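Let's start with one chain on its own, the form predicted on its own, as structure tokens.
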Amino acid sequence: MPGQTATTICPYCGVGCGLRVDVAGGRVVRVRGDDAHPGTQGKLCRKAVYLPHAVYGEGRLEYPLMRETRDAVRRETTWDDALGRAAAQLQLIIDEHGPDSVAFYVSGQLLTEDYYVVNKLAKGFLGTNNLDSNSRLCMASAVVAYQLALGQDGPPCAYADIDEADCFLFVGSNAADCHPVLFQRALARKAARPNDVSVIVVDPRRTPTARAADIHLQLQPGTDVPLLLCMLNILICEQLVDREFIDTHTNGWQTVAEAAAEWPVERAARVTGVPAELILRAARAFGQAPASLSFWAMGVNQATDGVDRSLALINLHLATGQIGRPGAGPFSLTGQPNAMGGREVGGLAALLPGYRMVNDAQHRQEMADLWDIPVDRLNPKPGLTGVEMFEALADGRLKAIWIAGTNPAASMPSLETVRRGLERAELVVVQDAYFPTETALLADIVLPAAQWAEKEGTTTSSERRVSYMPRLVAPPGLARPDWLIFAELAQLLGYTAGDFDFGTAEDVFDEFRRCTAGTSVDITGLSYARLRNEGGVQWPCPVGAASGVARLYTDHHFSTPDGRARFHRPTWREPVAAEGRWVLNTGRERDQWHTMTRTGRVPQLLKSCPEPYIGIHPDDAQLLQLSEGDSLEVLGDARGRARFNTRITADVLPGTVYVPFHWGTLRYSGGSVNESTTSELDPRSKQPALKLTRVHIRRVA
């Protein structure tokens, strides 16, 4: 059979790199960068190169699995039996306990079409908002900050801004490992104008990103807000703010200026541990640059004050007018390929499609009209978020959960609570492309899902670019697209009168785009044909638009009632010192992805880091009389514990330790670091504070 080459999008991080994929004999055989892709211009990372190995690695789930009782062995079964039983049990639970007794926990790795169908089913027809995504662990704090400051979610920038920026500020982002294509583009900009472009990194760890920076602000964990307020104070004192922009296009300046005045550089240096001269250099570089572009990720968002940190960073842009123009703006980086698409389609517990909110009566009426259902079927109360779902399963408030495309029994904090919740639930359904996973081993029913290259649909990258992903090969065995699984579930639950009889993924997309008409995320001008032809289009792109919009707010009119952006005074509570404890930080390794369900099956990607480790500062290693490779046990407040070999490194600060989070119990016998991470949440975003957990550590034999 002759081969063919097609273009598609990478299924890993939110950069959304364009790929050229060679197919022969019905199999993906090679992956290269797509030089014609408007966003990523042919670049890609090692994970994408080895996608064929991941697709055809061991452990592909090909047939539905089911067990009759919790102590029974799972057996292969038919779709009719598996989905029929799942629907019947789900209906019994809803009849007895009400719709809020069930929940759906989905993934930023789903396509927009998958997201849309499950959202329509849960929020529109079952009447529960207990639908959340693992993107809650990734970018929920950035979402809330954008809404508060700019009036709507959505990064205002484009990747093209990297080629125009004069100052790059990376805060809590190890982009060199986690978003390498974007970071290499920033370094290329720096190399082209080495004397005119500066790179600043704010991170408590000396990451590969920090090592490439002109200025590394290696702050004490949890002191981001004081640092950013101090930088604002310097901008004010040195008259580097744009008073005309502030007066004309913003509200709330005075309160924020007063907050910044409380942080002179000497005080900030004491609290953050960053030398005063470095803070001054960084603030001046940001304020004096003709165009400053900031990137942030999990190091900002995964905190009990994640929203405040994000707001403090956005404040720097509003104070200097560095937004809505080439090379400038606050740019949150998403960790998953369709985290943005999930937000657009309503994939978080307080959202409806088109950035509508469940607690807004007008928004509920709009969706009721679009779905042709009574408005009282839509629940006005936001649902349970990710961490809350598993706590509710553990204490009995939730009775059933449907998990798609994610592995919370390895990725969530406080894993003992997650396991206890899944064991107590009356029904656990998992749909995934692989088996086993830590989560699937706790499921009653396991459904085989088609993955990348095996189904068609759309994703939205971090720059708001909607891209089409074609079906290139057939899925293995009986695996099906996620949207089709959800649509068939809906029909089994009795919703058959034209509501879920989608014939193709394109039918789903067409219904979703109609939902966006007149909203800030209007994509009514898009179609599969246009996306195939143009290689992706940035939203908004309404009917009749010749192109998408690269940058938001170019007219400095924001999505607030009065059109002005809003300054918010960030709050900060000084961390309480805990004697005898270390601050645990977690993060990603360059060649691994989430809980390794895909990348862990590729031997080439395991070479750079074959197992997890605990990084500890030489001073602390001497205090504990540790040598390289010694075994250390990490013990959290919830009594969860795991064991790792020591890596002595000055890349971490004294009093802190670092462990990569990818490894679960199936791939590492010492246990997952998430046995010990905290389940504390930001009160507004409900994102867990995975980046700052106080733990005990001890040397073990």
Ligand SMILES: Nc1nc2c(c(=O)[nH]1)N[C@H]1C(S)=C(S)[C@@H](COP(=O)(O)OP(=O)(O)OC[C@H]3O[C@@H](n4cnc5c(=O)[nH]c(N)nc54)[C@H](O)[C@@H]3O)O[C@H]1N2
Second form
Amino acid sequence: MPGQTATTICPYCGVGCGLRVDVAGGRVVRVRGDDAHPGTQGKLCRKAVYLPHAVYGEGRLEYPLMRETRDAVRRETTWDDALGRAAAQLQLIIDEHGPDSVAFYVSGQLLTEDYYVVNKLAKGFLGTNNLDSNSRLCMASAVVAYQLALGQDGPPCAYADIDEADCFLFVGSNAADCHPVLFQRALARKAARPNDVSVIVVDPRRTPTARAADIHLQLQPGTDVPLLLCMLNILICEQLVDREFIDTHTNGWQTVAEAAAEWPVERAARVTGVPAELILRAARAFGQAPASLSFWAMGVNQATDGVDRSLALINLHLATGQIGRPGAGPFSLTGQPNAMGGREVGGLAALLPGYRMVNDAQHRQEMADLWDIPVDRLNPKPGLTGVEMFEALADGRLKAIWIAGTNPAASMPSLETVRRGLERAELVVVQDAYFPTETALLADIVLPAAQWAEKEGTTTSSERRVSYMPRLVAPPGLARPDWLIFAELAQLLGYTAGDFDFGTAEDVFDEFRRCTAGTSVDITGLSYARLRNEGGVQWPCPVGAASGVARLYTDHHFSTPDGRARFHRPTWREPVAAEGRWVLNTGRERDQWHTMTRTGRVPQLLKSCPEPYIGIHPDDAQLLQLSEGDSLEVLGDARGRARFNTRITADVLPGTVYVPFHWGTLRYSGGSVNESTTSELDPRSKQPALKLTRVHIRRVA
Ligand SMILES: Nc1nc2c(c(=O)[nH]1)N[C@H]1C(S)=C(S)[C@@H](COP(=O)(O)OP(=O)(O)OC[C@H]3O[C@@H](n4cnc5c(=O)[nH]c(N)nc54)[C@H](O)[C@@H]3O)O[C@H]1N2
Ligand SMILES: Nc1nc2c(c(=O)[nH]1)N[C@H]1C(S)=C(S)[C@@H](COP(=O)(O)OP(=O)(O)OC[C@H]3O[C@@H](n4cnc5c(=O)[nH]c(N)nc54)[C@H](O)[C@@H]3O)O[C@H]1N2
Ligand code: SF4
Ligand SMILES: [Mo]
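Previous: the form predicted on its own; requested now: the form predicted in complex with this ligand:
What follows is the entire complex, opening with the chain shown before.
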């Protein structure tokens, strides 16, 4: 077969880089940047370059696997057998215990089409809102903050804003490693105007991002709210707020101004550990810049006050009118390639397609009409969220779970509960592209999924850009696209007549886009053909629109009922220090992707960090008489434990330790750091606090 070149999108992070891919002999053989992609202009990072090494080779799952009993060995089987069994068991469980006894735990790495079908099946037809995504561990706090402050979810900015910003504020984001193409673009802006552009990084760790910054605010973990309130206080005191914007376009200013006044810079310096001088410099740089752009990620979202932190950051933008104009805005970085699309199709436990909510009667009526079902089929009560699902399995409230495109037995906090839940469940089905994974090893039925380049569909990047991914090669063995697996499951459960007999991914897309008509995420103007031609379009893009929309709220009319943005007073509780405990922080390495099912297979990507480590400050190492490479055991409140080799580094603060979370039990015999991480949640977003766990550490032989 002659070679060919095609364009597609990177399946890793939410930057959503456009790629040019060479295909030969039925395989992807080479990946480069796509110069014509409107969002990323040919840029890419190492992870994408090595995609051909990641998608082939041993360990690809090609056939359905099934075991008759928990003690039996898994055997390869047919789709009819595996899916037939799964459907029959699911039906039995629903008949006996009701629809809320089953749950679907899916992923921001599924395509919009995959997400749409499973969401429709669960919420519209099975009658359960127990459908949640790993985006719960990732974006949930940002979603709630956008809804509260701006009246709807959705980052208002565009990547093009990077080229026009004068101040970059990165909070809890190690973009140098995690969103490299955006970070390089920010550094290019800085290099072009070194004296006029400032880069500020707020992170308790001296990350590669922090090293590249003009100002690094190395705060004590969990003190973002005081820091951001203090910055607001400085803006007020130095008359750097935009009174006119506040008066005409916002509500709630007074109580937020009062909250800020409680944080004079000396107090904030004491609580955050950041020198007052640096806080002042940062606030002035933000307030004096003609355009300030903030990026935030997991250091903000993964916290028990993740929503408050996000709101405190958005407040800075509302107070200075730094939103809805070029180069300015609060820009939450999405982690996964299609976390955005997942939100648009309603792939979280409280959502319905088109940014609709399950607890809104009118929204339920609209979806019932679109799906042609009686409205009482739609449950008004939000379903269980990610972490809650595994707790409900462990205590017997949930009986079955269907997992697709995520590896919770490695990526969830408190892994012991996850394993206990999966062991107690009557039915565990896992859809993945590889076998084994930590999660698939606990499944009764494992279904082979077609992955990147093997199935077509769409994703939405962090800047709201919907892009098309073509099917470039055939999937291996019997692997199938996720949307098709879900559609066939629906048919086996008895739902057919027009509801789930999609012939192609495009049929699914066309049905989904009809659901967006008249909503804030209206994409009725998009089609596969248009996306192929234009290479990605930023929503909204209703029928008849000549183009998408680069940035939202340019008229300063927000999505709230009265059109005004809302200030929210963020609350803050001092993180409680516990005797003999350390603060455990976790995060990512430049060359690994999550639980390593793909990047862990690529020798070139393992070089920069071949195994996990525990970073500890030199003073603490001395205190504990530790040498580089000594083995340290980490013990949280959960029962599990893990050990790592010591890396002595002044990049972490005294009293804190840092461990990258990529290595699960299949890749590292010392155990996963998620044995110890806490499953405490933000009360509003239900996002777990993966960045701050109180642990014991001790040296082991
Ligand atoms: N190379 C690589 N890139 C990725 C991914 C990957 O696995 N590998 N995953 C993608 C996904 S899904 C996501 S969600 C993103 C994540 O992207 P990021 O959020 O940038 O990455 P993390 O390393 O999880 O965490 C960011 C930082 O939060 C800091 N932090 C910890 N506690 C606090 C705190 O109290 N306050 C503040 N301000 N900061 C704190 C940590 O020290 C860490 O440096 O990356 C995406 N890109
Ligand atoms: N301690 C700690 N834990 C964390 C975090 C942290 O910062 N610290 N971050 C959290 C965050 S933000 C995230 S997003 C999660 C990520 O955690 P996970 O979602 O569990 O991580 P992945 O390894 O990306 O899992 C994706 C799975 O989908 C499979 N896959 C790939 N392509 C396809 C496909 O097309 N179809 C199907 N069906 N499967 C496919 C992969 O092989 C892999 O098994 O981790 C969370 N866990
Ligand atoms: S920056 Fe993200 S989307 Fe772009 S190539 Fe790297 S991993 Fe892929
Ligand atoms: Mo994420």
